[in-house]
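One chain is shown next in structure tokens, namely the form predicted on its own.
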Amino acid sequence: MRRLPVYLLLDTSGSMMGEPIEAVKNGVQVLISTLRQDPYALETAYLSVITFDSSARQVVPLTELSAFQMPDIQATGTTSLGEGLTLLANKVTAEVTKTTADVKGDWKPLVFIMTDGGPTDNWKKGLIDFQKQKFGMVVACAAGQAADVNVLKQITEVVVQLDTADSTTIKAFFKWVSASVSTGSKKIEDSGKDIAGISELPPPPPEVNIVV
């Protein structure tokens, strides 16, 4: 079976402490419970969560939805986005089955990055590692006004911004992510083609602004 790998790369630095980090945890739980009700997603989508603060760690390896267990996420430290990008690239190498002449591998991964500030490490080094991988689509979310949209624009063409990093807005973002994964699961099932652009995803809610 060809899996649709979905990677969440989430900022857990100190500035996310309080309402934002609680909203992220709730958002991931809403994402999982919504996708578990979707037969397409349940069959094809596999989810991994990678967090980055003073260092990056994979808190959930690529896991099928039915077996996904919510990790305990705490907000602390600085914003090592570059380390997060490198770790994500390494995990894609290790976890995603490549297509060869003999085997149809997994679908190209969908990546959702969320950060509320500017990176504090050498993020361009991480970006080089990240760019060596092939992704179906990468969506970067700037949560609040302190996030550096210019950095995110260099990672991916698809950047969205939340006006605030409060619980309502972050929840709206995760609902859109779950709708996007659902749509993606159905599309690859029906068409046999990877997700290629934001036009193939459902339109984002009013809280989620596409940066052009």
Given for the second form:
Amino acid sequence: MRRLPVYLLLDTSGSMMGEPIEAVKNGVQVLISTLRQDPYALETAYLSVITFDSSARQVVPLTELSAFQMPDIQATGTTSLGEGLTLLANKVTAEVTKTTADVKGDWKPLVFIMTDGGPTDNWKKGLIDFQKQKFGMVVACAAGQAADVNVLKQITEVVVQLDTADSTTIKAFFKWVSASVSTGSKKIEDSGKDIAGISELPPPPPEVNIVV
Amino acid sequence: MKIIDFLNTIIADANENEINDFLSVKEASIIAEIHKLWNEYKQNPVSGTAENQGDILVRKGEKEALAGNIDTGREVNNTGSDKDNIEKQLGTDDLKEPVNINEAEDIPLDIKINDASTIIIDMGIIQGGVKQEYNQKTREAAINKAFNKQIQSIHISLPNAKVNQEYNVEFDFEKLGIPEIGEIEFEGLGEIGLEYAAEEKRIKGMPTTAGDHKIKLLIKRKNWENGKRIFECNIILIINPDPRLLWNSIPTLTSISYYKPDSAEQFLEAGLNKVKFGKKCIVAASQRGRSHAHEGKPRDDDFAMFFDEQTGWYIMTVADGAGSAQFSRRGSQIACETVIEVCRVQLTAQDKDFDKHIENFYKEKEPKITEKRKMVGDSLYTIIGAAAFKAYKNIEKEAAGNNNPIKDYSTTLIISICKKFKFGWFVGAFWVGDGGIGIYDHKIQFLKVLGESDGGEYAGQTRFLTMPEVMQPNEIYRRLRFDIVKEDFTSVILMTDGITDPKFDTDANLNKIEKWNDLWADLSSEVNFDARNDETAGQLLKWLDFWSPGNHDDRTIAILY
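I've shown you the form predicted on its own. Could you give me the structure of the form predicted together with its partner chain?
First the chain shown before, then all remaining chains and molecules of the complex.
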């Protein structure tokens, strides 16, 4: 079966402590329980969570939705976005099945990056690793005004910004992520094609602004 | 109780600095201090809560044992203690040692003390044994609190379950790393179809209800007795819905343009009763996919078949209307209808000539790369090639007549014409788009796939009958295939990609006999191919409902057997 891999790359640096990180955890929870009700997503979407603070780690390996268990996420340390991108690239290499003559590979992964600050490591090195991979769609979310939109713009064309990193706004973002995965998993089933642009995703809610 | 025993108690309760401080003052001032405290206690005996006793009263040894585990935990809510047990435990020597957590008792809820250390001292002097009891109870409260803290700090996660799918996972509390746990029980499992089998240390059953369920783990410390505290730990158990039940099946509105039923099946006796026609029959079925049914969208697939009793030709065709094209259900329908129409006419018109070409080709020695092959190919071109082209033209006409682009009627098409000859069976085919067609002989493990899929899984370049570039003479010719096979072959099968995707996965696998063996075994398990009657079609339609995660396209199959 062709899986739709979905990677969440989440900033868990110290600045996310408190309301933002709680909102993120809640957001992931809601994302999962919503998608589990969607027959398209439940069968095809696989989810992984990678966090980055002073270092990056994959807190949930690529897991089918029905087996997904909420990881424990803490906010602490600096913002090693570059390390996060490198880890993401490595995990995609290791976890996403390539198409061969005998096996139809997975769909190209969807990636949702969320950060509330600027990277504190050598992020360009991570960017190079990241760019070697093929993704279906990469959405970068600048949570609040302190996030470095210019950095995110170099990672992907699709950058969205949240005016504030409060729980309502973050929740709205994750609802949109959920809707996007739903739409995406349906689209690949219907059309048999990878997801290739933001126009194929549902329109973001008012809290989520597309950065042009 | 002697004053020295009391002092021992204090020493046991204090840390090193406190003991040093204590010993540095003279005895008289100690007694004065004690009297002062007692007077204060008499004036204001009850205030404060039980919680803040714990920290103070846990002695040095316990503090180390419970490192970091004591805080202002929840309220302790049990009563009663065993007097003998207390006396036994409260020997002076015993008090110098850390108390074994398992032997301790609970503390009464109603004890309210302002400052624990004060109370202990006063009780010691004035009320003797009562002090010891309180001392024991407060220590017990601390132990309970520490125990509770330990329980709350462990992260218990159970693997997710699935509705209607047997759940059976190990739950061995001894592996939680808390040796003080004596016994456990669960609350909330029964309601969702599960139980905890204590002897097997497993949670098992058949989950009934989807959702995020709150399960309570009830824990008793070792040597638990009636009335003692039971600890609780909340666990979330996720039960996934049965994916099959998430798919709605909304009938297609009959009022839509180009309505067609959500499923169709047909059985044709064909030449079943005539030796000269090879005693074969044809059966076909088509079922709307779950993804369409889920949204009340129509079936885009179609099929048609015909047996010409004059000439003995069997004609079968299947077509898969593109999901993205809004009137593709009509495109596939026009294609199938046209194919039968044109093939009938052409086969009748060319019957004798075509038969002769086929016979000449058969008689020719290997390798058959000559004019005779071309004669058959050319005839085939004027029969099924023409049928495909006419199908395209008819769709074009339909589109133009309704001011729609032909793209809206996009469809794939697979055609096969078969006939029994003295020397074997002739099978001719035309194929554009994905899906598959093959001649399969189970007994001699023979497989011939009649063409190549335009699946386009590398470049996303699925081809449709409705593409003008496909309807060029050499493109049509290129897609023609034919073969002559032994009489007792198992079947000729035409399928849309709703079947080939789940059953073959890749185009390369379509050429693997093992995959066809699996397919035939799967089909035969539900379809009685020996019966050869109308029921066969119903069974085939039922088979089309097979479950394959992520594969919910329309499914259509036609079989000559």
